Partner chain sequence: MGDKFEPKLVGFFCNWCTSSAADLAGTSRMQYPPNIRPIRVMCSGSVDTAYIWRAFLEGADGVIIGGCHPGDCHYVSGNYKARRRIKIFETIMKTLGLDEKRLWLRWISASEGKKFAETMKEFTEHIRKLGPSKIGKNWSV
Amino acid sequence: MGERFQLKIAGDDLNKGIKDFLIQIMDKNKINNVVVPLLIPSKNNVFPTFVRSKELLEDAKPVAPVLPISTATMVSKITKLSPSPEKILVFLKPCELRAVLELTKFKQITLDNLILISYDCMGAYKTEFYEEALSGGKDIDSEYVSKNLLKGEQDENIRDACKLCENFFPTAFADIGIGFIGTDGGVIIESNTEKGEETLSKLGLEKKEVKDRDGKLEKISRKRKEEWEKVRKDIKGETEGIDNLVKYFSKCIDCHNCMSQCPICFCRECFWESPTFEFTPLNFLGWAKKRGAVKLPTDTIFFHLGRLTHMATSCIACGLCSDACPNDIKVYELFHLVADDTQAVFDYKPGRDLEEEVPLVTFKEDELKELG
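Kindly present the structure of this chain alone in the form predicted on its own.
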């Protein structure tokens, strides 16, 4: 395992080349199903789509630089109740791959008969930016491929979370990894698991030696980590103390969009949307009498602090929370900050290893003794 192969792309259309590669996998391995980014019928955006008919893959855009929703959330909807009786290829961005790993640990995804394929991702645009480009007839996918994917450069219009992402390449959890960076302008395919090795063995790909890839990936990752440290310092200053924290979330309207888009938030019965927060007029009259006034909506800081304590150890820093915020609150930055510190305490990295126990559901008697 870990062998690298060369994928030959006819022409310069990378989306078409990857799509043809997926079809080849399906044909050679007798797989009928794939989850892949596909143009929606209006042709102005791309969403993860469960495809059975190969003819519809004509509109597939596997490396489309947009993240309207996490594919991991959709995979959970498909496999949570039972494993799939048929094989399904699942094409994912690296952050989505990490989310799949975490959700698998929480028994929200069943991996049986899933073949996970991920790739080097130099980031995604905000959904509205990408939609505007497509609606205006701009070939934004080709520009992204040539300037970002194949050259390893970063577009200034990419989402803030993507600019700071240190884990933008497939991990060993991906059955099959696709690499563009440090490949001398080519495309390399890597098998990381027995399932991936078996799948690729039927394709007759040529082995490929790549010397500079790991070094170039490390260089980009190191640069992004340095940028994150600067952002981290700023956010820490902005949120230190209760007064600053209240100011930071002052525009929150309690819409819960950040929670609904978070791939790690999956509770069937959510505390924040339970009868606990259904109040009578007497509640408000009592609070107003005691305090003089009650800010509406109530409990916004409580909501964010509760979410932080619930999912900080498994936050994968995908940034979908900030994308979903209608008031542009920097939710991602604060959650990433708290997640970094929390994960460091437990020496835990979400999306690193399927066998690594999740701190939230693991009790260790000798843990955190320094806290008393």
Given for the second form:
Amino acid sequence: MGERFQLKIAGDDLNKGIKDFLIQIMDKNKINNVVVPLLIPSKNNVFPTFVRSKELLEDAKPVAPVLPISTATMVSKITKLSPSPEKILVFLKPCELRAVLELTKFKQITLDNLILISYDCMGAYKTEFYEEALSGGKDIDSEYVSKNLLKGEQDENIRDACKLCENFFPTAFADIGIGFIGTDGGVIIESNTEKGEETLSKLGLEKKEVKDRDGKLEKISRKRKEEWEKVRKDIKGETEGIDNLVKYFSKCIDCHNCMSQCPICFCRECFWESPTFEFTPLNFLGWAKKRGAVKLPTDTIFFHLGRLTHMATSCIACGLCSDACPNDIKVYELFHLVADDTQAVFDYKPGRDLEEEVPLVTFKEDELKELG
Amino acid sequence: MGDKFEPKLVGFFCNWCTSSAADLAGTSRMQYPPNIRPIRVMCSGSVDTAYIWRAFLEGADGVIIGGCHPGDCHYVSGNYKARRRIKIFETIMKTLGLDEKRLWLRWISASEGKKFAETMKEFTEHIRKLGPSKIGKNWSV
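Now that you have shown the form predicted on its own, what about the form predicted in complex with its partner chain?
Complete assembly follows, chain above in first position.
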């Protein structure tokens, strides 16, 4: 494990090169299924797609810079009720990989027969931006590959969450990792798990030593962390106290889109969608009497605060909440801020390690003595 | 009572310990301030943090959760889980500048009627000093 190999790709066409690599894995390992970003038939967007036909796989765009939804949520839809009887290759962005790990801990994904592949991601554009580029006939994918993936430049137009992402490379839990950064030229393949090693062993790949990949990843990570610290400070200032919080969420229309797109929010019987919120006139009369008035819809701040207490310890900072907001509230920034602090209490990093238990489902007898 | 600030306090008390302690305090005729609105729950670990937010947003000046002493939970580990949840809640309050001092967690067993009365006195005085909470005043939450 931890071995690195070279992936030979003709020219700069990473999407084709990686697609050929996937086909090679499938052929040599007798795998018939793959979940990978694919150009939809209307040719103006890319979505994760469960593909079996090799012919359709021609339209695969594994490293397309767009994140319309989290593939982790989709993997959960596929494997929640039972493990897949056939092997499935799953191609994921690093944030999606972290979400897959969290959902596995929550027993919403069965990893059996899944082979997880991830890569050095330099961020995604907003779906709207990407769709417009494709509709306008712009070759946004090739530009992204040559400028951003292969040269490591950061594009100004990528999503805010991506600009601040500190974990943009495959973690040790990717069975197979594809690297572009610190590879001393070219593309490298890493096998991080036994499953990955076994899958790759059948391919006859050439081994490759790289000098300072970890150092280079760390450098970008550190720079983004510094950037986040600045944003963090601003957001903390903007949200301090209840009145500022109300201002921050002043455009919230209680649509719950942020929650429905959140890969961590999986509860079948969600508290926020439950009959708890079916009120009688007496409730409204009571509130109006007490506070003088009730903003309608009510309970918007309650919703965000409550959701934070439910899921912040597992927030993987993917930013899909902000993407989903119809009124462009900076949901991600606030959730990331709170996630940072709550995760630090338990030295927990979501998506880091499958063995690490989610803080809310476990405890130590000898801890937090200052509380009780 | 005039203009004097009387704190509105909400307590979530475990059925097996703190609620019984409240009973004991009552039957022993111990005196404590009437500011606390006790809610009996089956376990401190069964308190969804959403209801603590609800209490604050509906105008509580302070919230106290009472459970069994560590190791004594009727359901083995509910109080340990409650402790983690309260820690997370407190951290979020702190991060968002929502005055985390208004939230207390206390272990009070069924035999500790006196401790119950004293804790309620202490908590009432503590919140009285902090003054009214701003969280419940905003009608746009």
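Positions refer to the first chain, counted from 1. Just so it is clear, the structure is predicted and the values come from calculations on it, not from any experiment. In this text, the rigid core denotes the largest set of C-alpha atoms whose superposition between the two forms falls within 1.5 Å.
Residue displacement note: residue 296 has its CA displaced by under 2 Å between these two forms (rigid core superposed).
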